[in-house]
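Have a look below at one chain only, the form predicted on its own, in structure tokens format.
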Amino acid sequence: MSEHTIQIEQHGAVRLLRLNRPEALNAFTTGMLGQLRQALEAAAEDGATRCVLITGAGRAFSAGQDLADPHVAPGREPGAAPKDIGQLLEHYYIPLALRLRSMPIPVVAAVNGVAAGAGASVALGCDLVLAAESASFIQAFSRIGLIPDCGGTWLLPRLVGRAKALEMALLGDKLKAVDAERLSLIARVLPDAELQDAAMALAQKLAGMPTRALAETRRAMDEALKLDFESALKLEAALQSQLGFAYDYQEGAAAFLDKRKPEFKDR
């Protein structure tokens, strides 16, 4: 691809993915969505990478879908056929959202500015979300006659409850980062100047932890939302059984008993 809209950096066991269309507030094009999914797949397959950190270049995380992209731009000529936006979701956003949610390693979002529309959905689809004080979250879909996508309708009510999720989605008002933290939409708000260092430190910490257990924790919590209590208990037992045979449990338990720092290797 000629245009590199995703910058990739390796910081030890952390892979940094930076959305890189700052002149367009990192709005998504189909090419950019494809590059982001490919970057996530590469990180998932790289055994040396144990955490992914996603952030944006410039003053935004992502303004969401670029409405000038040919796949969604409304026809301006008389009689022009409408675009099937559902096809855009099927071919680009659904694979991206599923890849993000099924990563074998933790994913951190550092929201450095506005996260709007699908940009908000991508950020909120990460495991832990940190945001700069100047950042904001906007469910902008209702402003153009659409519904939240890229997992937005699934994520929002689970994060903040139905009433607040509907308020955000129907009104499309800007939500400041401090309010997003208060509502438990995100994990933490930081001064702008501290965000990137704090996010990298968090990613490095996660990279040093038993990443397989972290990924299974995410899976168990997501599955539990669809299960009754007894079924959730049984899923816990099944996953715990698998993890108990893994190297990281043996190492973690031995290190605890030996009063030393563990060296986790599973992924």
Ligand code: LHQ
The other form holds:
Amino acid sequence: MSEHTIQIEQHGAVRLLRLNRPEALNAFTTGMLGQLRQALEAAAEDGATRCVLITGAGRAFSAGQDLADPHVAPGREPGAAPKDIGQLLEHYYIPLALRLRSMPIPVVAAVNGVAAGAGASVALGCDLVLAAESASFIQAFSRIGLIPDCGGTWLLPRLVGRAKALEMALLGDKLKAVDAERLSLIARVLPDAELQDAAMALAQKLAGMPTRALAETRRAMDEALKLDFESALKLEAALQSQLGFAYDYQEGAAAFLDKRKPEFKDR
Ligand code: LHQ
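Taking the form predicted on its own as the starting point, write out the structure of the form predicted together with this ligand.
Complete assembly follows, chain above in first position.
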């Protein structure tokens, strides 16, 4: 696909990925899902990039799966065979969600407008989620006879607890950004005019931090959700052991003792 559905900009050590099909509220086509995954892959592999920032072009973050995409659009002609949506998830959404969740660098979402269906899952799968006051989150799946996907069933109860997760997923109502912040679904809500600058400043700040420790923090927390307390303590010790041998710890501790600003390098 030659269309640039993901706009890529480099801002120092921050790679900005802008979902870019504003005419369809940045709904995901298969081509776009592939481009987003490739863009994440490229950012992960580029040693000079230390943080990814994802946002949407126009008035939406993403309206989720493009329901007009031939891979999912219901056949209108009599006798048309239904498409296997599970195959689309296997080939596009699962690799994307796994890539996002295992990035070696932090990922920030700047949710500039509505994030619906898989668009909400992609946003909520990021490490730090900022949203504009006018943004909203919609678990649109139940409205069309589906369940939350792209990680939604895993993320939602962990973020807001079972009662609110089920309320959101069963009803599919619009959740305003301020309510999303109140429920701890997202980290911060900001005035619309401040969102992009605040998200970039946050991404730049993260890019100057000890990247490897940040990625391992995410991994340890995700793993800990599956572990008993003692196993989580042991995982912490194993990861801390590795980090303790790394450059950034030596630099961070030395800089503290020398009362100077640390210069982190690990990735
Ligand atoms: C769209 C879409 C869209 C195409 C707006 N598709 N065009 C995974 C695997 C396989 C199958 C299915 O799903 C999944 C995961 C999922 O993501 S399921 C959930 C899919 N998403 C939805 O069901 C959300 C559908 N969109 C909406 O409910 C509304 O558009 C929202 C609430 C997001 C925004 O409403 P409005 O602000 O009133 O905008 P609008 O509805 O007028 O949309 C603007 C345009 O964008 C419009 O096109 P048009 O040519 O009429 O201007 C829409 O058709 C188009 N668009 N979402 N998902």
